[in-house]
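Here's a solo chain for you in structure tokens, the form predicted alone.
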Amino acid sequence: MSRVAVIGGGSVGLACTLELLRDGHSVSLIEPGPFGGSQAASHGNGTLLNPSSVIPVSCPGLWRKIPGYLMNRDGPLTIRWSYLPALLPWLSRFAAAGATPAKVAAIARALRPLLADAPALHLALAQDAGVGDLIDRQGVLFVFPSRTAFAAEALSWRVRHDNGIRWLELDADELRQREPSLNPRYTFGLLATENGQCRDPGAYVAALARHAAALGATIVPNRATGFRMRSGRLQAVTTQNGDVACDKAVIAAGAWSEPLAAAAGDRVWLQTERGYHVTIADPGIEPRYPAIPSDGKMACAMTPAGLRVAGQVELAGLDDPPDWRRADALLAFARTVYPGLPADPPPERVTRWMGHRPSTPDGLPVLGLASGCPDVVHAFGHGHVGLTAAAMTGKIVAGLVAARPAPFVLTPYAATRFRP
């Protein structure tokens, strides 16, 4: 069995560093800061685990549609002036990625064995480490004003149909006994029945950790900072504190892989599309199900800490300072979705956040053999479906490393499609 360094100790990176631990490695898990702690995208995800995120962010006709999001700040996209010459690349690659309906039908398709599973798999891995109460499999609700907003998105959710994931139309009576805190506008739903949630990724997270712990690996408190070879093969993954020996890698850094990437012989397009959450606590209604509500593309989600309402898609550098007034923008909408809300609720009881999803062009991640090392093995840039897409991609890492035969093809994931 190999010494296996795996690089990220978020939810992609333990269930990597667990899935390696089962086939009997030797584990040391490389991260600087507390698991699930609140610097992690893992913590403020919106605590979703759902099969039918297969639509990328990038759509026919976005082109058109960037001026409006440089004007708008309250928007569910915008981009930072100051930022938007050095995004400029990889923006016109997000926009070509998903120019077309069978791009986006060919990303679906590419995604879609990656997430099928997620609820059930999750739920294993929650079990194993004595938090299965974290995963509920209720499913999860879509809402429209009527109707008509629902036939405007008829391109995703017929690319949903085309990749077997299926729902329950809901009239407005049958919405309403569903789910009777929301606002009486929305007058049309789906549920999304193999949809999941976690209700606290923070908490899981860090409980993964633990498991891991337990079960052997070594916890390295450090940033990783790229690797030290020999005639093209691993000898160690260096740190900001010495070197970590090791046989194999895995790059599972989130936002901050690309230059591990590039250590590692690969080119890659990652930007950090910063996600917001604002949290309410005590908020005076519980609703039964996670929603999400068309007009404000958000998840809307009951967690122990209160009512999460996590979206936002700010395309800025990691080191820029947070625009508060995104999840300001989040908390107001809430309102509207949510009448039984407090209009003003005291400061003490909301709390937000501001994280980094790690986001290619085509909103698939790099997954695959490292070009440039193959005892290096690339597991990051999963964008809005990190959690998701977690508990398949640390099987399908654990395989790559064992050189098992992978259960379905990796082409579309691998690193060298940013080549010219």
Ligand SMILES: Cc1cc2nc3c(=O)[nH]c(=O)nc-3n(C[C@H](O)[C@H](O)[C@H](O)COP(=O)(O)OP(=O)(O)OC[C@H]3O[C@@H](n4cnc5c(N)ncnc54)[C@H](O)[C@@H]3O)c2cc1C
Second form
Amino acid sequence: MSRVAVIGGGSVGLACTLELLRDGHSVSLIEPGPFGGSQAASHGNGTLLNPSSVIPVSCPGLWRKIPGYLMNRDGPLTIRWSYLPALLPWLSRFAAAGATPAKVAAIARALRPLLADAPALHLALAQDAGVGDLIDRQGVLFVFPSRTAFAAEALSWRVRHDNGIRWLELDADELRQREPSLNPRYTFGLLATENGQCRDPGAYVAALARHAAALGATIVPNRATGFRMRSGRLQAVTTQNGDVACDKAVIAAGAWSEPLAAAAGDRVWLQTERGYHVTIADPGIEPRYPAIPSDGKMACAMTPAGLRVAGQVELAGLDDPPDWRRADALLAFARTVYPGLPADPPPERVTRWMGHRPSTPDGLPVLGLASGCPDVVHAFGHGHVGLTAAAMTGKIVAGLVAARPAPFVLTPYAATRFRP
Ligand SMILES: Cc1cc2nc3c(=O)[nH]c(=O)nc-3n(C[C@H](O)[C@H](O)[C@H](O)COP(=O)(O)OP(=O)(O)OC[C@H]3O[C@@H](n4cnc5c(N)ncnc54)[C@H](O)[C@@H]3O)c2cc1C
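Condition change, the form predicted alone to the form predicted in complex with the ligand:
First the chain shown before, then all remaining chains and molecules of the complex.
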């Protein structure tokens, strides 16, 4: 058995840690922040466990839309002018990644096995940690103002169907019966029945960390800075506060993984796609399902703290300050989705959050052995689907550490795909 250092204690790092402990390794978990804390994307995401989320953000015709993203500060995707020069190399690869229907279909095929069964896999992890009640498997509603609006997304739904994703179609009446709190402007819906939800992702990650510690993981409250190698083999992960001796290491530091991957021999294209959420406590409505309105491009879901509305893609730097207008835009649209929400909730009932999706241009994570050292495993870059994909990622990583055959082909996730 090996001594494994896992770098990063978000949902991905925790799932890896628990699978490695299950295999009998001795695990050090290196995380400078609080487990489940707001520094991590795993804290404030849309809560959805969506095996149906196989469609990349990059889509045919994206290039033509980029000027609009630069000019329109109110849309669901915005780019900060000041960040454009630094962003351009990633942005050009992003636009190219989904430029044709065939490319979109290939990405979807690659993502599918990483996401399939996610609600069941998370339920098992959560139950082991004593928080099985945080995982729901009720399905997720996709709602449209009309069948025409649904038809406008025909490519993505056809690709989903080709990948075995199934749903129930709901007309206006059926939608109303399923979800009375929804605005009647939504007259067509799909219930993606295999999707689920983690009702409180921050509490979930914190519970997984407590469980990992109880199973013997050593918690190292430091920031990893690189690797110490000898003759091509790993000796330790270096941190701001000393070395962590290990035979294997896993890079699971989300949006902060790029310099660590470079230290392990791989140049990767990783950006933060910043996103926001707003939570309205005591919202006065009780939606039964999480919902994604097609005209809002956001996730709306009940959490123990209230209604959480999460979304927005803001391309800006890791250290740039939040632009809370993005969160306000989510709050304003939430009232369009649920007319029963209070028009002007008191400020103490509204909380806002900004976080960093770790995003590659093609929307696929980086998963596999590092080029510079076979003892280092990449497990980052899960973009919009990292909570969903975390559970299967943990299994893949444990398999790589143990040199077991992977359950599906990992080539699409290789760091080497970024080489010129
Ligand atoms: C608004 C929004 C909505 C989203 N909605 C969904 C959704 O509904 N469903 C879904 O599946 N996904 C969703 N996502 C994406 C998902 O949240 C992320 O893909 C996922 O949380 C990434 O997990 P992670 O563990 O890789 O990274 P993180 O959760 O960001 O964790 C990384 C951790 O690494 C630590 N770290 C950083 N640097 C170092 C270092 N040098 N050394 C040690 N530790 C370090 C950080 O402190 C952090 O705790 C959403 C994201 C956003 C922003």
